[in-house]
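Given next, in structure tokens, is a single chain: the form predicted alone.
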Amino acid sequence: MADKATFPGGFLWGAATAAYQIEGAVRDGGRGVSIWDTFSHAPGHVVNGDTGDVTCRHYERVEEDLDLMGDLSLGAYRFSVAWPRVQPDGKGPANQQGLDFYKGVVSGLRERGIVPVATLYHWDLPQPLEDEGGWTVRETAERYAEYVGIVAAALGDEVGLWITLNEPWCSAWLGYGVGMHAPGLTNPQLSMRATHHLLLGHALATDVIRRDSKAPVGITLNLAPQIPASDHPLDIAAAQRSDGGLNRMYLDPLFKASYPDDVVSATESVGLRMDVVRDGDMALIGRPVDFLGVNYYMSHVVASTARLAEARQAGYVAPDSLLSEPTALLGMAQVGRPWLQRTATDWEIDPAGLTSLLVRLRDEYTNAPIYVTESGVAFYDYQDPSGSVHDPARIAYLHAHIKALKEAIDAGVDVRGYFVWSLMDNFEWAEGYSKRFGLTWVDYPTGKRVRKDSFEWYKRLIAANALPS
């Protein structure tokens, strides 16, 4: 029996993956080298020295995976196109083998009644472009628009939704600022430049897509509420600065055609400048999108670094030392809530944060449709002696977050779809194969797929278009 959490007709139930995380076959079909190939092969960057060379073997098992999606009864599948598989050097003519692979994915989805949702950039920049400056130089945004034009012309209106970029904050800051992701640089000033060129690339790509496709175009941001640790003015100000760096630095350009003044002032105060903006850029970036993609995994509680002792007294787990620049320089630190359950990635579980985030986006930024393009969790899954994978904690997580999503819909937010991260276990970036997010277990030595209990639960939810009681 279903409870009152029945979703609107046409609500899009999906699952998501990304090319480097599942495809493997990094030297097959004319594919070029990406920054993640280079980064993962360098010692010390990825847990256990793992790489995406083989991963889930999706490139060779694509028909099996399409059948898996059909069995799950997905309404939509969010995949990413690997730039180096389409343009091995990041410029020049298309690699037809790469285009044909993605044409096959799209046609296979359509044959099964699944809406293809194509992410055009999910972090796998061609290495030759990085060698010329990567996202820190304007030319990469221009090369990106050319690549997008190739893909849009090839796939056209067969794609149901286009996503230009996945999580530009991660590309800019984890890649160029703190070195956790490819290309592994640690220069916050380069992060500022990469932020702008990524957003410019989004804008240029949007124009290109609209020439060749009538499908809606949007962008996906990783967003997280930043909650003050107390009502003390210093904590409130620290949370505001943290919100500026993670959320408003990307939302404001897209929906207000400007970078937030307080963030610009704060970063300039520590020597970081947005020094690559040209006349007309912000108007271009701020033109309307057809939808906003939201990746939600957690909220953060933020304290002023001057008040960490008080945060500990209030029951928070506060860092023993200040965080890396520019966070520490800006006087803010994330503090933990020990009363919340944590995931295998040590992320706090806070479903209510999704509701508040979606309502805020509607109230402060946009009435455009919203899709939750990633939502999921890693736990310590294992196969029991019978070969089954029981993951009740993942089911509870998904139930709670989908319920929170429904509360936002009931509050009037125009949310059109929800995509579980992920369809299958995969290469989880710097975590390698140590973390499993999938609805499907992948036995990496053999590539065998095993449906977890959460797979069957989600299948029943999709069939009912409602949460079970």
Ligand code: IFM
The other form holds:
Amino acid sequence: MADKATFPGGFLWGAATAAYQIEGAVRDGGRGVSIWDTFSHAPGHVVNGDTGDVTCRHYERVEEDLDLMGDLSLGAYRFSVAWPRVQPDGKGPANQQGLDFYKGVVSGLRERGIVPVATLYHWDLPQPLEDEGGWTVRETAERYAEYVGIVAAALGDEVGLWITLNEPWCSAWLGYGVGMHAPGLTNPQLSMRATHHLLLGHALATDVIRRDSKAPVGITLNLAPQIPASDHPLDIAAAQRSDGGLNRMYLDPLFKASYPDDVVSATESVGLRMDVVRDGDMALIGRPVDFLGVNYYMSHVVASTARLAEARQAGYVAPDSLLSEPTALLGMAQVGRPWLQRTATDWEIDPAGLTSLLVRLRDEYTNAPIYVTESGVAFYDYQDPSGSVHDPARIAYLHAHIKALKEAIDAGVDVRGYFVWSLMDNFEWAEGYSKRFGLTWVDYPTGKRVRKDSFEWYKRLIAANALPS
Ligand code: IFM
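What would the structure be for the form predicted together with this ligand, rather than the form predicted alone?
Next comes the full complex, and the chain you just saw is listed first.
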């Protein structure tokens, strides 16, 4: 019988961050303005009016952060490249200072024996491109491929894994459909177009990277099982629609070269059209990736809006959280499970959802290697009077999710790595600094880093390549 606790040799233990969330120094090194600079500075978008202007000061403290990663004995570090640092206007010549910064990150990682995993787009579109339509226009996908060409030529084979996009659903729906993220638009038709142009950008960028680098290229999706609230056909159909919008709308084009028919017809029934697809696009998008990145935080229970009373009777609380608004149009609502523990972001904790998701990806979509490129949690951490941060709930969370991942490996799924979100507390988008996901506490006024208990726990796990008993 396979050892339940020990991971395969070579399994990559990592941690992840993203440029706008940690770098700060938004006006240094020739960086241009991104949509997140504009969005976070406009009143009412981010809790407490927080911005990423300073955040963790990673841009200036990069050597210290590399040492922190070395101390953690990370196998891999997932960071993102800020497009506006590399091409301040989103087009035109490269900004050498921006490239040099990332070259320094990559070589610093290699010196410490850490595999650099570069995400090429983690939501910080150059503002001048947004002014010309952003992801709702095809030209942005073409500009994106040019930018990726600059980065791939500069970093080449030093990068161990390339991730084209982080969570295109968030860019498309939270950014253009519900206005929760930059650029803050609330037009679902625009999010349909953004979805396609993001995926097209992924496809074009993949070719460009392969020209300059032999390293594997993949994409990271935020995926979440959509569980029907009951076995009533209306609830089952609602959960299928929800699965369609969040999961299949991205998985199908990437692995089956088409948008799912049921999603296309459901969205058409509410007046939304996938009206920007050109001949040949789907074949491009559907070409094989070298790996799939999966960000897993939660599962959702979904009920038909016609059956919310029954869902309440069954013990669910309804309706719940961020999918409610756009999906209400399509007769589906998330309902909450009051018996599950919730995080500081009010997400339900369901480690078993990670196992079922990974098994489903193998069964229905791909045998390509999978990396869990984000998994982690915000709780209400605090520094005690001695300055320590004890976070047993995060340790329990990580333990449960890593165990769930191991169950998927034992079931034959080819999972090659796991990245904790996040290496350090950081700017949590619309939630600003109110939510802390880090293994490392960041004292924002000074920038001081403090290793949390979970940091030491993860370090021991990495050394053992096994879950502690
Ligand atoms: O902080 C984010 C990250 O940028 C993308 N995935 C989810 C994380 C937690 O919300």
